[in-house]
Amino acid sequence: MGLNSKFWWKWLLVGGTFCFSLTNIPALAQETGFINLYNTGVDIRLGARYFERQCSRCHGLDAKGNDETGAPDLTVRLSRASSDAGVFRIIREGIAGTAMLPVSADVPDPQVWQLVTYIASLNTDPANFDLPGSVAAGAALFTGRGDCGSCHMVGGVGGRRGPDLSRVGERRDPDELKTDLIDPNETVLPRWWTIRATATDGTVVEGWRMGEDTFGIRLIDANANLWSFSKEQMQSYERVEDSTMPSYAQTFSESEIDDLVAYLFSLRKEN
């Protein structure tokens, strides 16, 4: 039996409180497009410092997950939840047979959905920017002189020496995209630290960082070949902080740079 709008809005000012639980109408909850009501600025600020003490420590303080630990990036679309009060959900009662644990059952729901207002600001919406550059011209950049695809995925198509850039459009918004192309040293995630190793027996193998812990490394070479050394096995190593992609600031003209964050902010999950 469905709600009516007099017996939602009764339960809404019961008291002058929320106190309609969702935990405990889930499905309904999905289904008749439930409104989160702390959604201004104040919530978003509230929901950032109890993200920063709580939930930075698997997701990271960016909120972009963590590739090493499992934490998904929260600034691209979700796919366990399409709507906030799915967000709410889980936040409530965590993921079974994940890291995912539910918050406290202390936590009150206010500040849960503050959090959930907070996640939500993340993603970037396309309708918000006016860009100058060309969808189509970037495109043909990517693929032809800029040859971006010899180390990025895009759709399935592409090299695993770079990011996949499939859905780049929904983590980084134009000016961070422009700034990756044009000072891509500016910000390098551990995931794509090289190293350089040296074997007791003098191989030299160079590589993306995939493991590292204090009895030895994880690299994975340009052929996608996966190394493996104990630390006793090395003569020496050296970690390279730095971003293997070149900058195109000298490559490609200010309007082109404009066409490639056009066409990488296209990039994101087909409705």
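In this text, the rigid core denotes the largest set of C-alpha atoms whose superposition between the two forms falls within 1.5 Å. Numbering follows the first chain given and starts at 1. Predicted model, so just to flag it, every value in this text is computed and none were measured. First, how it differs from the form predicted together with its partner chain.
- In the core-superposed comparison between the two forms, R53 has its Cα shifted by at least 2 Å.
- A displacement of 2 angstroms or greater separates the C-alpha positions of D67 between the two forms, with the rigid core held in common.
- With the core held fixed, the Cα of R196 is displaced between the two forms by less than 2 Å.
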Second form
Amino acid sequence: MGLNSKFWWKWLLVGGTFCFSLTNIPALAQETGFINLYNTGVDIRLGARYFERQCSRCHGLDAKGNDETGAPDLTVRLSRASSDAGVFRIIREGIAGTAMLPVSADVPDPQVWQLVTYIASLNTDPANFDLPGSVAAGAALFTGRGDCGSCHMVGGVGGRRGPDLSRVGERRDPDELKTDLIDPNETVLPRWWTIRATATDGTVVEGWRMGEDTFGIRLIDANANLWSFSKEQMQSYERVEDSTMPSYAQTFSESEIDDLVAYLFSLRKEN
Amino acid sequence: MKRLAILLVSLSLAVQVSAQEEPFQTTMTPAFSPVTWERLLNAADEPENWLMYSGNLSSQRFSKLDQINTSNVADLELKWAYQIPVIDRAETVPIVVDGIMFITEAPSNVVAVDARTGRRYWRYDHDLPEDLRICCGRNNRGVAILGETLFMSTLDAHLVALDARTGNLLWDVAVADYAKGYSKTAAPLIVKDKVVTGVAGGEFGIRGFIDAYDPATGERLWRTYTIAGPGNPDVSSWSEDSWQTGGGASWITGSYDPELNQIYWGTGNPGPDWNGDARLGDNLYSDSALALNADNGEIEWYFQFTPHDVHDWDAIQVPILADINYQGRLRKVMMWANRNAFYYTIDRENGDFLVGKPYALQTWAQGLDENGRPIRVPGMFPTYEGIVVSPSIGGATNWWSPAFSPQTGLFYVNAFDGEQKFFKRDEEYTEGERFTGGGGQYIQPIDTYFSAIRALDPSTGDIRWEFPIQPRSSAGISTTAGNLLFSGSVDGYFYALDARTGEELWNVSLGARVHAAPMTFSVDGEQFVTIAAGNVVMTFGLKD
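Here we have the form predicted alone; I need the corresponding form predicted together with its partner chain.
After this comes the whole thing, all chains and molecules, with the earlier chain placed first.
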């Protein structure tokens, strides 16, 4: 669309009013025989308003989901629906055996379609971004000078010292990816915190935190060994909530960072 | 402000844990070393682990562990439970490798947990399309492992490979097109350097097959159709082009004999299930045991249990392999209690029929001839009005794992003495739609009928003892060197019997249907028994 709108989705979240059509919706809908006609900016806004009232209690105002309620993140590819028609059906019928109830029968279909359009708009469609970097150049840096594969897997190849990036473009937008490269400590998922544990027999194990609870800790160390400790087995343990990834601000030029961002943002299931 | 918050949480958190009175006794070792083919070949010799769906390649579901035995099994207590977050009916048999348990969940997910505590290391969630074609629930029965890679079937008929240390997806291949009615639920079987796997969809007019894949890349190495087609003289066992929608799904995990280099695998019903008018003939190789050359997949022999089946009696049972004394000679046999209510002992070198007898209520056959072919009772085919036949559609047994104990020499099966009225209907094939040609109904409430664990002598087919189960059971069985037999029931009991006599030794009410098979393992010298019931995986051990 040529819409360089790295913030467009954030505007939508706060109820922005500009209009554009989501060209991907009719294409998706055709596959299943449904066509969502409620696909304008106004529909997105009305869908967002309905979402805030009816859906955000479980899915969050930012639609990013909530472990406590079991509500999934709706801003990434949905695991239970692969088309607009599928999302429509879930909203209409609910998901049996879960907290996802159907919307009231009084809600007219057009309103549900607007909600579908709003949810679709949250998914960071790469077609909506005109990034300055080159995907090919970024891929070369990733496997070459950056040696990113020593810690990260892409497509089943790479290391285990960092997150699998095979589909990172579905869950991080370009701004976030850039920050991840320049300032890895900005956002560190608890899975990537490190723990240094000293057992009562003096053994010291250090690794990434796969799981931690009141009574135990599970780690993966730098050699990909898995460890499980009961806290009773430890003299002490230390938790570091920084990232083990270095900043690449000095390693790469600004345009190279752009290339890496373009490459990472291109990593999706289709690839 | 956000930056400040990040700084605060970035500070190291040091926690001192007060020293315990009892210091940690065992040496801490990193869990999980690669599972080589050599380890899988000798899986029975590392009973602390449960390395594949049926325990070992001969699928005996017998463990050499004996810490829990007939003298102390009454002291079992719950050690931990793992709640599967997606509500469905758990049919999983976890595997355990060096203290790590891999559990599959409905619909097609995997979780890795500490086998001692049930606490999670990682999970993998598989994306599924919303228009799946599945006959019988959103099930998955388990993973296979080779090296550091797990292999899992998925409901959209894919085979996925996962890094066993992190759950990262390594590859994902479409085995078949789910939109045509194919799906996958069974644990794959590792045979040397191949991942061997079957397919479900027998109620959708598929043409079944068994495949082998390269574990490193997911490339398909061979495919053997379970329904004879053009170029194969056995296609003459199908009238006209009916082989094209002939069914013969392979929705179970097979077995392997390394000496004979043969893979043994069962095949499902011919399609459509209950109306055989358009598929006259024996319908090879539906309802059969197939022996495949492990290197190229070629069928070396087959044994068809139910020629021209019209009752949906899939030969989807786990083939149990053992060397037993038969008429004064040690024979390499395959033991098979079929859904059609007959028990068979077959020479697995060549498929010769040795022993065959009913092990459950049946009214459809007068017996078996000298080749093991059933002698049908006339007039037992489904009709438009309906006709009552035993066993029921679900069968005298089903996919529920049987077991064999080399210690007792007995074969154990969960048998159901049921009956049903079978109906025939006319049906045209439409791709991706159900293609069954009829159905069945109980003529009395199902709780009228009962199951039993039956212990058979494989050299004669005689029933040595039975343990009646009310109302009934759809659970698998395991036995141990502690002379124990573990199984469960639909009303939520998990119990232990004396494998020699059938005497009940222990039971616990788990509150939901047991629809999986138990398995046993040990960590740091302590034996555990695990069973899935309802939506929960539960692990039991002796009281501390």
